[in-house]
Amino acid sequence: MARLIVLGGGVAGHTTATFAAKWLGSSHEVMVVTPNAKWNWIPSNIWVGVGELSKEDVTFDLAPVYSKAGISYKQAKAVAIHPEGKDGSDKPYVVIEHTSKAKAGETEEVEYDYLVNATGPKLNFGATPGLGVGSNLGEHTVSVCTADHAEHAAHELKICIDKMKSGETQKFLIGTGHGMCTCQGAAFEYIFNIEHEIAKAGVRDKAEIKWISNESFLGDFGMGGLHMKVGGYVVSSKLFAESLYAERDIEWIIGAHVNKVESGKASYELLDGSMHEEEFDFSMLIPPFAGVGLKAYDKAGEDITATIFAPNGFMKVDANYAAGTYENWKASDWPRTYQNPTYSNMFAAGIAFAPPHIISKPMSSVNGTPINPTPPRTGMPSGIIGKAVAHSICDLITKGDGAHLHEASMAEMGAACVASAGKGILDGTAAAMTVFPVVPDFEKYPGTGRDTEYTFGEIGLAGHWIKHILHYLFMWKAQLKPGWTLIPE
């Protein structure tokens, strides 16, 4: 019996997780290691943190699932990985220290044939002073990255609308907390569902709500910004981004890396180099993301950390790390099978994985300071791959070290989006895109580097009944209800 190991229970853990437990049966193991009770449908947090849905609504328990699933499942964060074993056992294994309230704190070292690495990230608050959350949580601002914080966001946010409805101005900044920020999308979609719920609550007149982003460019998203058809005509994210803001009428602060938050006050620098402050009542300000800190060790006790993970601390894979400057960059650079290429047993999937470079064409101030986006690889991606590393892993299992790899590169991979710009039966409004490929290939398609036939976008009531819908379908199909393999990734 082989023993499959999975290192995270998020969107891309839990697919590999549930997929490769079902494929192989009872005649092996798939073990999920994860420091989560509860599972969380982390897209619709952004409705959490404005009060139009409950903690209860986004998450789950994960232990009666898994064990529906045959799945076994240890409530516990990994440590160290040693893909060696050790003195006396050339079994690999993982060192993991549990967090569950009965064995809080204690250590454990398992055993695994396989190793899947889906940790997702460490949510690098302590990058930027000020922007720290857990025990400061809400010192100086509020995040949407767990349904704990939305809970907590949405109270402040209330409490800032009873200002208004009393006569006072309310300040709101939203965005990325600092200049190597991924995950616009989900500030995105928060700042326009904050204009909503104030202009329902009818004291948008004293609300000022501004966007501050390290993207260089509206619309960049962590991709370069792409080339959609809308209503018939190609245009480009930067224009549909900046007509939604206007019409919004919130203002935006763009190639901003924020250095310092204070109570009140967030200070900045721009592209220019020039340094500026912005001051607040209410900030959710997205931080970078990190690997988690896992630790590798050979045999010989020997830290090999810097083998196994990127400086950043994401698992390497089979990219290209040694592509280089900016213009020697293809696609091709981008990972296909996810697989370690020090340790063929082991494999990352998701946001996990470190990625060759970033998508977007590299900034830096003329200070030196960097202010770019980092690739996304959550959601749609983080599904793909999962279930792609879940059946390369199967096949290994069963048909031996020759088995084939499946492929998911995120360079021939297309992806959809639905972002909501507010919540409402008749007055919800979202906009629905899709992207092929994720990462541009330039080569194939000049230009734009994506196929604009398969690359376009819409805004309207639609776009947001396909995300409360979506909501629902993910959450079912997680929970491995009736019909759960049906529902695409």
Given for the second form:
Amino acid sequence: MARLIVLGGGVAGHTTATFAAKWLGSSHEVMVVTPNAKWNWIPSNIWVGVGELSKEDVTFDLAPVYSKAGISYKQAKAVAIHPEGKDGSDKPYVVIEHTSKAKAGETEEVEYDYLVNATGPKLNFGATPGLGVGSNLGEHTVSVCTADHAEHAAHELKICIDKMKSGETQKFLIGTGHGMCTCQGAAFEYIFNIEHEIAKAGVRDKAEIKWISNESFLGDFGMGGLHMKVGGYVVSSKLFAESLYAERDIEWIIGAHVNKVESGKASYELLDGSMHEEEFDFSMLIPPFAGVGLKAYDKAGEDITATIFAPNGFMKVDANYAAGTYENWKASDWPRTYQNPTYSNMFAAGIAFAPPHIISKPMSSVNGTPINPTPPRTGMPSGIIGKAVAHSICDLITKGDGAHLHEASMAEMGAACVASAGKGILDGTAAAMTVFPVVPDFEKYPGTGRDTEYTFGEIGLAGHWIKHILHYLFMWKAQLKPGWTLIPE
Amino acid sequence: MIKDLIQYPQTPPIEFNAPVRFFNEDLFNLIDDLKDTMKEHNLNGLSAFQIGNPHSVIVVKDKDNNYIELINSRIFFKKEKITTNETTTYFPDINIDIIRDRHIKVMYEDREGSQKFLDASDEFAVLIQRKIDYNFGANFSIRLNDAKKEQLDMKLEHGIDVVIDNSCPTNFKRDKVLKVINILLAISLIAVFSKYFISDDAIVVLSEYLNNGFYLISSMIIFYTFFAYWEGSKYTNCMSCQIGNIIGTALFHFAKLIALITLKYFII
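Take the protein just shown as the form predicted alone and give its structure as the form predicted in complex with its partner chain.
Below: every chain and molecule of the assembly, starting with the one above.
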């Protein structure tokens, strides 16, 4: 009997574990190690953050679901990987530290045959002074990265709306809290949902809403922007976004690295090196992501973290990490199997894999501060990668070491994104976009590197309904309810 | 080499421009072509898109008539909105009011690939904004709201200036009434079929509610007809076509209501 350990129970980890358990059956063991007791459908956190959904609407307990699926479950965080085992045993193992109330702080060594690192990101609030400490959110801003954060954000938003109702003007600053952030899409959704809620409350005239981000143009989204077919015409995401911001009366600051947050004030550096400040009454700034800080040791106990992980803490996989400068970047630099090049029984999925380079054109300020979005690996790509990795490991277990590994390159994968711009059955809006491929392939599609036949978008009420339906579909799928395998990633 | 300028109604051979990745002889030739074309047509600025080239390259003339080559340009700072009356080579002889930024800061690369910055204000800033729009595959029409865009289309199609105060709006309040009517019709339809899932007692109550609902819907269609006529009368230039539209819409919704009543008669 082989044991597969999946570190992390987010979109990628949950997908890997549930499919592996289904395909392997009871003849092999699948174990999930995740510090959280609940699964969270993160894309809907933005609705929790405006008070339209509750925390319970976007989460569920993992234990009963894993019990039903025959998956072993440990509520713990991984601390260190020992891929060569230790003195007296060649069996690789992972050191975990329990996080459940009953066992908090206890450590344990768990042996594995195959390991998937799907730990997701460390929310690196500490990278920006004042934004937080380590992975903990600070006191000056709010966040929608977790359901708890989002609940807190909704509470703070309500206070601001109450103030506006009593005649006060409030300043809102939403966007990215560092020059190297990703996930502009979540901030994009949140700013428009806030605007929608404020307008619904009848106090739009009392709100000054401003966007701040590390994108070099509005609509970059960490993918270098995209050109999509809208109503038969090809429209740039830049012009699409600018029109939307102008229509909703939202100002924007771009090319910004937020370098300090204080009470009611964010300081930032622009691409020309100039320093500025922006005041706010309410601010949601996405933190940069980093690896969760897993360590790795060889059999002799020597630290081999730098061999297994990239400097940003994400796990190295079968990518080309020596691609060089922007003009040399190729689609083939991106990983296909997500297998660690040093230890073939280790894989990474979702945000946890180290991308070979960013997707957008690299930018830095005259002071040398990098100011560009890092590549998005969330949502649909995470799920697809998780499933491909599960497939590969199942084949390795059942067919042997020579089994063909399944591939899911982001340079050959399309993605669909439905970005909410306001919740409401009759007055909601969302921008639905597809992009193909996620990572531009300049050789296959000369020019922007994408196929405009499969890259299109629309904004409207129908988009909101799709987003709403997707919420229920993915909650259903993640809970492994009947027909869950029929719902695509 | 002087290149042909793409003008309406000619469709650009490309849909948008891509970032320049290679700073080589091809790029230098493109920049020379842009300058030659600008000289020939006495232009202050030109985007590669306007001569059908798929790269993010712009050449503009500053106030001293020096050529500035902007490669992979981005506007990362803007201040103060202004309304400018613009024309462009793509739509010769058409002027349109557009809202732009008065002061901008642009980051770009020169022909060596070195990162540079440029502050621009007033006309020069507007010129750069227009050219960057082309870089992203759009002419100034992208900056217009739906009503103005419709007016531009009319002008291009018929050659007449229909930009007058009393032109038809694209959105009427009457459309909201129509929306409510459609929602009520949809709810009633679902209610008719819910007969198969409820008790006999509940069917009696449902039938009563549906009858009241039908009265309400028919009243709303009548209200819609008069309200729409009154609202449309404020826009004299488009009244004739509106009357046909209003009557047609009202009849169509009455037909839907009758069909629903018939369905209810046979099912419940």
